[in-house]
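Just one chain is shown here, as structure tokens, and it is the form predicted alone.
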Amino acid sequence: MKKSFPPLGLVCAVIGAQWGDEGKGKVIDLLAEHFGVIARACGGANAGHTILVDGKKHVFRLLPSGCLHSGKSVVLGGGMVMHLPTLLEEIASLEGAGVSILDRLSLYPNAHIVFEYHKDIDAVLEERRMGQKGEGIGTTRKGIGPAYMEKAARSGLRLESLRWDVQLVKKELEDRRRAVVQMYGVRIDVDRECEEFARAQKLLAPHVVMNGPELLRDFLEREESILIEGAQATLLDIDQGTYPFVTSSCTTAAGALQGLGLAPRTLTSCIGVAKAYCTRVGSGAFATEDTAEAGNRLRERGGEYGSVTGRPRRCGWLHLPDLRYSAIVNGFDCWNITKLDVLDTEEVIPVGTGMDDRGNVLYEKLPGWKTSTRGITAFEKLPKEAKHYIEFIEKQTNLSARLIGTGQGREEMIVK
């Protein structure tokens, strides 16, 4: 891979073009044997990353995908927000499938907690808008929301706070009770929370930091590289995203230095991550949304079903515009197209180019190649219909794709 694919210099940031589950996870696993630090920028458990390596499945949720790689640090950025129980199964189900975290693993002080709690305010406010609008925005219920709402209000506990002894974690959660169940109904299990608090800082307080941003400087001035892994999307930005129905953190490559206090200019690369048709989970617009049976096959043979919740993913087609709008936010050198085998089984791919007058999908109809693309790793070997394909998305987007998904094992993976 070394002499095909051009340099990515010391920082590189992978970051979604759609509305998350592109399957950014496995580029990072590929490209992570390449960089000697993997770090995540921002949001919180409701961003999961599946790896299947030797026929094993692996799901993140916090901890990078990344991380497979023995010998890699593993950096928790402050833009993200963490569920310590979740962070804690994690790290021991990684240590139980044999691969070592804790002895690399840094985390920034700034970083906030998400608690039990910030759970439960999630699903009240997701059915106090349902009650008033009719429809929720698909949130995860993860209290991934009511952290950041905490972080924006200047009240948040943050990973800091676990060097502090557990009584002033006590004092400041005794403290919060009251307003909490009077705003939202919601009662705080003050001593669940200080017990869950009290066996994560047993483990975890010895990696948490300094000074997150010094610590990547560091690295930077010994050439350590740095792969720096998105989550979520471009199109769930909380800025540039298709609000309300957005994540509540920046997910495109601004947000992702801003996560890691790394200056703009630091970033040497950045590579956008697309599936060859498209998926969203929750509620929003989605202009090439099948609802149909080909929906239904695509969500069928792509397995597309979240890998935190569980819940069925809305599944269409390509649409070029937001593939175009990503590309601009986020300043992609290449494109990493994923699950291209999904499409092999349809006669014709319908692609969305644009919108008529009246906001109906303008549609390119692409033949198929009704063969199997599985496993493929050389360009030349796909057929011409599927070549035609990238090369029709290449055209569009003004941007080649040097990566190309045909499977879901680590090495099922064209590099043009």
Ligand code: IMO
Second form
Amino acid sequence: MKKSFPPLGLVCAVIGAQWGDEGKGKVIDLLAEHFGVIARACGGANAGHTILVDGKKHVFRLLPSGCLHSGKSVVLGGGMVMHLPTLLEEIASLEGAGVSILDRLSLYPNAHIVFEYHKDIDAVLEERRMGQKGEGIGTTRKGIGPAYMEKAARSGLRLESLRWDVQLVKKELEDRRRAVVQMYGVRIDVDRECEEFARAQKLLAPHVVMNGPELLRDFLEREESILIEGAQATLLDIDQGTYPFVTSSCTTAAGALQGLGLAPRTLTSCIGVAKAYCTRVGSGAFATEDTAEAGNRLRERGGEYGSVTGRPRRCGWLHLPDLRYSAIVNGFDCWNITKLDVLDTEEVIPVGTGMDDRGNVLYEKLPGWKTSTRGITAFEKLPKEAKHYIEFIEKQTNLSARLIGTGQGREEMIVK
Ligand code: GDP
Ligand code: IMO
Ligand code: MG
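Structure of the form predicted in complex with the named molecule, given the form predicted alone:
Let us now look at the entire complex, which starts with that chain.
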């Protein structure tokens, strides 16, 4: 990638503009070489960020996707909820592939721990919603909501407890055992939880820093730049998203800064990531969803199956009001429009531009290009209809698409 672009400054956040899975992982992997520190701020193993490097697929759940670049500091922020066995697994799998992580990993002490019983509560709450309302949220069942519930109730266990005697953690878990059975009918297997905890403790305790915000301040004072990998996406934000069909954390740029304890004015750039079409996993409104043939086509061409749960993603067309909304909420400087190549076979591409008085989506139908854009790295080389498609998005959102994805691979990206 050209060194001159993008002028991202010392702190850059990469944030999803739709309902997740926009391809944040790929652009983080691409940009990581220009930064000193790669950080995750919020969310947990509900995230699945897939990258393809030299034909090999890597899926990141808790660690940021920039990890493959050796020598970069890796930070997991205080807004996160962490399932420790998943983190151990990720570290082991990378270290097994020759990518060292432990020598450059820092964990915020105020991140919360996701235990097995949080996953069980997640499942119970989903079943209840299905029983009561006929549909659940469609969570990833990774225990995210219940872990944040405990955090908000001020009874959660945080990573700082990795420094405690495990007997103290045992006592904490025993204390909540009765309440959890009464409220959710869920049993906490304290011995098993403690076993997993002790395993994590051995490896991770030395990486829990005393003060996360001070750590990042020190990096910035040494002019080491920070790349923040957003997880989930703006429309899944608990405050600004499509509530109640959202995740339980703040997924916006502001949420990322809060999760890392970075002052808002330290952010120097923010890239919005949006697919050239749109997908959603789980329930909730999706105005431009196509439940017929075109949706199936997008799913198959785009490989739209969840990387965490394997669920088929709901597919449909780009909805410009959502992109404009996300740009307002996050203050994007530019777009990374991803997966343009998935539209290569479309005759006509509908784009949602607004709503009529009755709430029906208004579509503009743009001509397709019916030729492969796969792997193109120069904007000028795109077929004219594809250029027009991108320029239409730019005009309608008043933001330029400085990065355009044309394939899964690290190199398959237009930078303009
Ligand atoms: P994330 O959660 O935002 O990181 O996105 P995911 O990794 O869950 O889903 C995006 C999927 O699209 C992954 O399988 C990526 O490898 C793939 N992908 C990313 N960018 C492109 C692109 O420009 N073209 C194609 N065809 N696939 C892409
Ligand atoms: P990345 O980072 C897509 C969705 C779930 C569900 C809702 C709540 O890969 O983009 P949760 O388990 O968080 O309580 O589920 O949020 N969801 C995601 N959808 N990508 C994600 O992450 C998601 N993380 C959560 O499908 O609808
Ligand atoms: Mg994903």
